[in-house]
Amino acid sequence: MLTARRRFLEFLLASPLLKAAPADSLADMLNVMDFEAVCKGKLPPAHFGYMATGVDDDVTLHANSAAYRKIHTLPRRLVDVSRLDTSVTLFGTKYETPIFLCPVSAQKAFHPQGEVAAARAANVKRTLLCLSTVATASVEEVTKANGKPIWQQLYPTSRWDYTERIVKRAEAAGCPVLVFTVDRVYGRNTETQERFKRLDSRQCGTCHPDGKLTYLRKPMFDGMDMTGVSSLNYTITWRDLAKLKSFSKMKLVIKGISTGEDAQRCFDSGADGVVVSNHGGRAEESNRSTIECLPDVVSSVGGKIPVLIDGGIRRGTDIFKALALGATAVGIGRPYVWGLGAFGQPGVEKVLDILRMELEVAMRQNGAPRLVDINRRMVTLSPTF
């Protein structure tokens, strides 16, 4: 008897009614997961693994995601919710929802229209859009081809005089908000990227001998001698916002706060607002997801600043989470730059709908019709949270 239904059971699970239909079309696309095994098929390993990778064990990067699945929604029944307003204002600016596409550098690397092919579905979906500084296409092109001002990430240079200079060419662009990105200056570990690359057959030499060639494809470092100058900025401290502040008028955002003492620092030295971020999991192994840290944020700055939060999202309901816990927004990488890989300009256009979608659902799951009455009491923390 055991042995027949073992067979039974091997008969059932070869059988082609129970396997799914290879998802390899924009229509096929149910989750933004899904995006992320068409995007790996048509890129390069060495292209795929640098977007792909966390650092050291990338533990971190798995547990920003890993972490939404110990909160729980609260369903609340019989509130009117026939007309949602998803609707967000970032210092004066509304936008229809509050997820944002985060910096992610070297577009072109996953599409060849790269950044412009993001800005142009953000400009459909109306939604913001942040630019890196690493970034293959102009943030006068990038904001041309979104229709309106963009948001400017900056890494600092270890030269004040190149980082002004990028500063205020993204004032000159129209950028509103500076994103001053302080989990990247110290270096990291990335041996998830390099295991891709020692699959990858190609000669890329041409591109990264060494790195010297690296900047001249970057065009926020045109005409800049970058010889000797790093990325990396070892000296910077919490005495040098005031420095930063001084080269232009937009807001500051500080990116990649992951403590309330950090939060309060950044309120007091100035800063305009902040992004809890560990940079995907892509900057240092603290083994912790953002969610966990974004309550002590919150709590810290009181309100008086907004707090925005990327890592790990992945669904609406990660949406919903973020926002009951005090996030103002909401930022995407990789599922956005896994549709950009995988269909261009239409696959980031999908990504943002299928998220908004799922957002609406819980949205309405869980009684709230607009942003404002997301509050605390719609969620619980597991034990192990």
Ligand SMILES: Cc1cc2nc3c(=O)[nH]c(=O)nc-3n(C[C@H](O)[C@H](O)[C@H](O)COP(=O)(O)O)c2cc1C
Second form
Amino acid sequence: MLTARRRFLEFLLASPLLKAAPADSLADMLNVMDFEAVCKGKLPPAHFGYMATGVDDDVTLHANSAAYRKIHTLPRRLVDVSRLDTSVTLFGTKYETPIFLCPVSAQKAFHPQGEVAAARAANVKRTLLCLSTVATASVEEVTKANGKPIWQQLYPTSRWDYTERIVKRAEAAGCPVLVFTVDRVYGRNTETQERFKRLDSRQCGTCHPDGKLTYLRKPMFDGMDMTGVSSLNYTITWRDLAKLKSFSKMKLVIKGISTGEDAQRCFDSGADGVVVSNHGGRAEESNRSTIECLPDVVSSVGGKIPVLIDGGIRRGTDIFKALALGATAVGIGRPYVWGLGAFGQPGVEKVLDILRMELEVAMRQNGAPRLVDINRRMVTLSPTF
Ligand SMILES: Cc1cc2nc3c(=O)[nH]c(=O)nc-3n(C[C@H](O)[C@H](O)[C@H](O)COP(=O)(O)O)c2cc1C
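Could the form predicted together with the named molecule be shown next, to go alongside the form predicted alone?
Below is the entire complex, every chain and molecule, led by the chain shown above.
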């Protein structure tokens, strides 16, 4: 009798009816991580792997988000937080939140509307978007979808005349800021991507028949013969920043800075801003998170030029902590692409909504109704930071 009852209970517990329903609709998404699982289920493994990968053991990739757990907030009580102001001004333009969409390449690999869907979401949520040089939509198309000027990221090609053409094209499209990425140089070991590729039954050659050339046949390279040309320039040095600046009147922001020393060199070379970034753990395996790099960069150039940061930002509290440590604005990469891959434009919008809502909660809870109220004394670093 007892055995029969136990069997019946076991049967009930194993029933799918008692299990949590799979959370895979837009309404089910509670935080930005929820989008990743849905995105993974929808994308071909090779494409998901391209997005998910870091380099080597993915230590830097994971360190970026893990480090935020080693920072604790020090909430202030009895502050009137009935009205919040999350706005930030960057180079004379006011944005509603300090959250921006990082340049992420080839977004049509994640959704048929790619960068255009992301730009429409950025427009609805009045968020700054920075477009990759190797995007699958042109700067003109994305600016139109965004309804206002976007920032253009630059990978300088191995031909300076081509680089100049890309810069001038972005300026003509109305971009006020050129974001020059300096943390990708030569080669990288993307093992996670390779492992995901093995799960894909499709043949890469079907969609990418000419390998590297497919990658170089991007809208920003239209009209350029890319045979023998690389989208990266391995010879570029500090000396060349002046040349790059001379191509346009756009502000020049250097993306991929990890040390105060390099930040100072950016400033001395005429840069108008820096992004503390390690390419989302996709460049060198430094094992160091961007948030750990931030204080050094802020003490070197903070207050003189804007210091932006990206990498591992997954919660509103992460944004709060980065702002407290001196960042002017924070970028997200994978989270909005998870939203894009999972649900297209509405997915990107919801990712932005969630992060904004979480930031607002953090501001209220910590007694900081405006971004300027968030300061270094509102966080403490754990001894292992
Ligand atoms: C799939 C993918 C493609 C990327 N492509 C570019 C790019 O073309 N140019 C660039 O400067 N950074 C690129 N990045 C780096 C992002 O701009 C950003 O630094 C990084 O994603 C932030 O980390 P997070 O993904 O943890 O938010 C890319 C990142 C990912 C995940």
